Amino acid sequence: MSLLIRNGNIVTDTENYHADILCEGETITAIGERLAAPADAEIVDAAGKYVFPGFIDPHVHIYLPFMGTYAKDDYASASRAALIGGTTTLIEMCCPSRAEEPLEALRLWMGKAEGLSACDYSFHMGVTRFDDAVEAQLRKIVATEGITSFKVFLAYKGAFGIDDTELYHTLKLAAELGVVVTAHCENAQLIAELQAALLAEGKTGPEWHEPSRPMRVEAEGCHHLMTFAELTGASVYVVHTSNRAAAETVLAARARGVDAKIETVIPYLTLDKTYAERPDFEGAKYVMSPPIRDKSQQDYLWAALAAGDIDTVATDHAPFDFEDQKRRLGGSDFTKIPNGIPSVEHRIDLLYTHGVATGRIDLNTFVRCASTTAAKTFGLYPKKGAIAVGCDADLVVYDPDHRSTISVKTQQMNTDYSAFEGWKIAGRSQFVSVRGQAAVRDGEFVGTPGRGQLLRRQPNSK
């Protein structure tokens, strides 16, 4: 079947123009004015609307054993939520424990997506220990499984965190293989000491999560990673950057020639630490790491995004229930609250509402940070993240005039709360296609669970 999108305002990371888009099979085959519709074509009228390349969320957790429990989404609910929000590709963090073997863990994660995901997907391979056996498996994962990015944690000591010897060898291997290393940058020892001191003082509520992981701890983690990247020549990508001090640490290294990119996430652009200070344990809904910061950091993050200093906007989607998980596990100790904010469904609408509609970023920046740069960084471009002949027909027809309100009652994510309950939204992904097939019509999911494909990627050439 063919798909013809007519009369749309096409927006990419560099262009903005009116044209029709013809898709045949899974790819875009023609772009131009007044294109003829094949007899079997589904015709979508995009007059007065934007047509964007399918959005990419390069940082999600769907299957996640973490802090004594499991994330609530599976690929059926998460991919449905992503697509309703305009996201057509997910890159999930595969996070084995230190005791697990990487290849076995990757196959477990892949199995959780296969047959369920309605959108395309790939993985970052978590490196939670490094030895000869792990190195051999990582080489195989890159060469035969098409996974060309690693993930390291400079936090979660005793769980996912690695030591400096392991960090050095991971980065050294990545540089050799042309693999990007994504990194959670904090200082695990400082966090452990600060948490212990706060708990000893009887400070156990969620409002103490941010003081236990202050901005300087994040900036120090960034400085640490940049030193190792500079000395090994590895390409690095700092995930969920929450504040100016951390971002400027990375930018200083970039100015010295380090190949480093910066990701922020939608909670940091829209929420501030007062949400985590709400009484009656409500603040636990907003506990994530690094923590949500003071509102003063938001202006910097938006300006850095507009300037191109911050490269991508992801979610760090990590869905845990409020009552049965956050309250039950962390009700008397903030260090045991499962970290994460469910947000894969609302990233694009929040970014448009609070970024484009307010004039903080323009439409090209919107596409760049929510799609194209992630595609280029992680070996998916130009099949993904672009609108051109030969690209995958992942397209979003976006209605800027639609108005709605976020609510747990209408969300597709499988959690018992929304961090953005009652927020007004300007805009909606009205129509979404994945490789030429409709997945969303009139804002409703019409996709096919299990149609999503594992995206096998190539290493970057040095």
Second form
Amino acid sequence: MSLLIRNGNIVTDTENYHADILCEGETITAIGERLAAPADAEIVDAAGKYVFPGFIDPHVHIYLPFMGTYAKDDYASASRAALIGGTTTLIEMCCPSRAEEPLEALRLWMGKAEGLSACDYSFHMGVTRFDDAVEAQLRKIVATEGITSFKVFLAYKGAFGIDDTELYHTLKLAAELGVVVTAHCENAQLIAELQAALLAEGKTGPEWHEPSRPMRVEAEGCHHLMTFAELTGASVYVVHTSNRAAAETVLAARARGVDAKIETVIPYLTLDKTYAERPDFEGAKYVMSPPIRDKSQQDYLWAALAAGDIDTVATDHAPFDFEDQKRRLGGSDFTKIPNGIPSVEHRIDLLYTHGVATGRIDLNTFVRCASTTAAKTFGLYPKKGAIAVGCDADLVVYDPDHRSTISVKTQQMNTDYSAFEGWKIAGRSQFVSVRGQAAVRDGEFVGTPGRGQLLRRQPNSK
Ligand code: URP
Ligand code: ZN
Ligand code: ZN
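Could you present the same protein in the form predicted together with N-(aminocarbonyl)-beta-alanine, rather than the form predicted alone shown above?
Let's see the whole complex now, leading with the same chain.
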């Protein structure tokens, strides 16, 4: 099986050039001008199109027992949605409850993907408790399961959240093992106090979600993590950064020598808090944590991306239905609205439309923050996140002239709403391959559920 992509404008994190790409089996085997097509080759005409490395979403939730319910996608729907949107690799948060054993949980999460995923995938191992038994299992997970990143929550008190003793020992272990620790940074106690005060005043609607978790609460969480990272020597990655105060807290630590990366997510770049203030409970569609912020934060986030201060753009895809989950569970109390916004399908198109097409970021930054830096940070590079001989043939032929409109009626994600209903999109992933095999042709899914592979990764040598 071979694939020849002809005449594309190849864009990586550092280069732009015209060439053909030949893929044989699962790998890129040649890049050059006027390459000869093997007899069995599928030929894709990429004239006038960009050819990008397959995009990587390093922060998604697919199987997620959370806030009294379960996220709505499975790997069939989520990987299909991801691929249609140009994302060829997903890294999911494996989020056990405190009572669950990590190894058992990891097997459960792996089992949800196996046989269903059409794209490649890996996991960040959630550490939601830390004791001797957990430590022994985490050592095994890193050494034998190829999972070399952890996830901790400084929020969600009484659920996924860990205390400072647990945080300290998780980071110490991660530093020893060469594992990156991804972290949800918000101060859990401040949130609990602010939520209680708002509810006591009868403020129960989704518009009170943001005031219950103001930007300082997130910046405080970042400051906390940075202090612990500095004193343990751990490498950390702050997920879903929503605002300037939080990002600058991490940047200050980076300037002191802390190995810290910053992720933002597509909802923060495109939505603002007025969406969560929409009447008739409509605002609940936009409840996620940290909350979407004042519009003024968007300019900072885009500029920080362009400057390389923010490293990655993920989704934090966390799909819950509006009617049967958000309204039913949180209709009379905003603290019970399942947190999350579905967006794995539209990250790349939204980033292209609102970032590249508006001139806020250039094409190389686009590839860097949506693919290459995630690959480098999480031990997938250069198999993923690059276009070069020997790389996995995960490729996206992107048509910048295509125009469409987002709608729940046409989306692949398994939710009853889109947070971006009616939004106009400039650009489309016209052809997508996963390890040399077509997964999208003419914007339509043609992939194979179950072909996606678990990507086993190596720890960083320290
Ligand atoms: O609101 C969010 N972010 N939901 C998913 C869970 C998490 O915190 O990442
Ligand atoms: Zn989170
Ligand atoms: Zn998340």
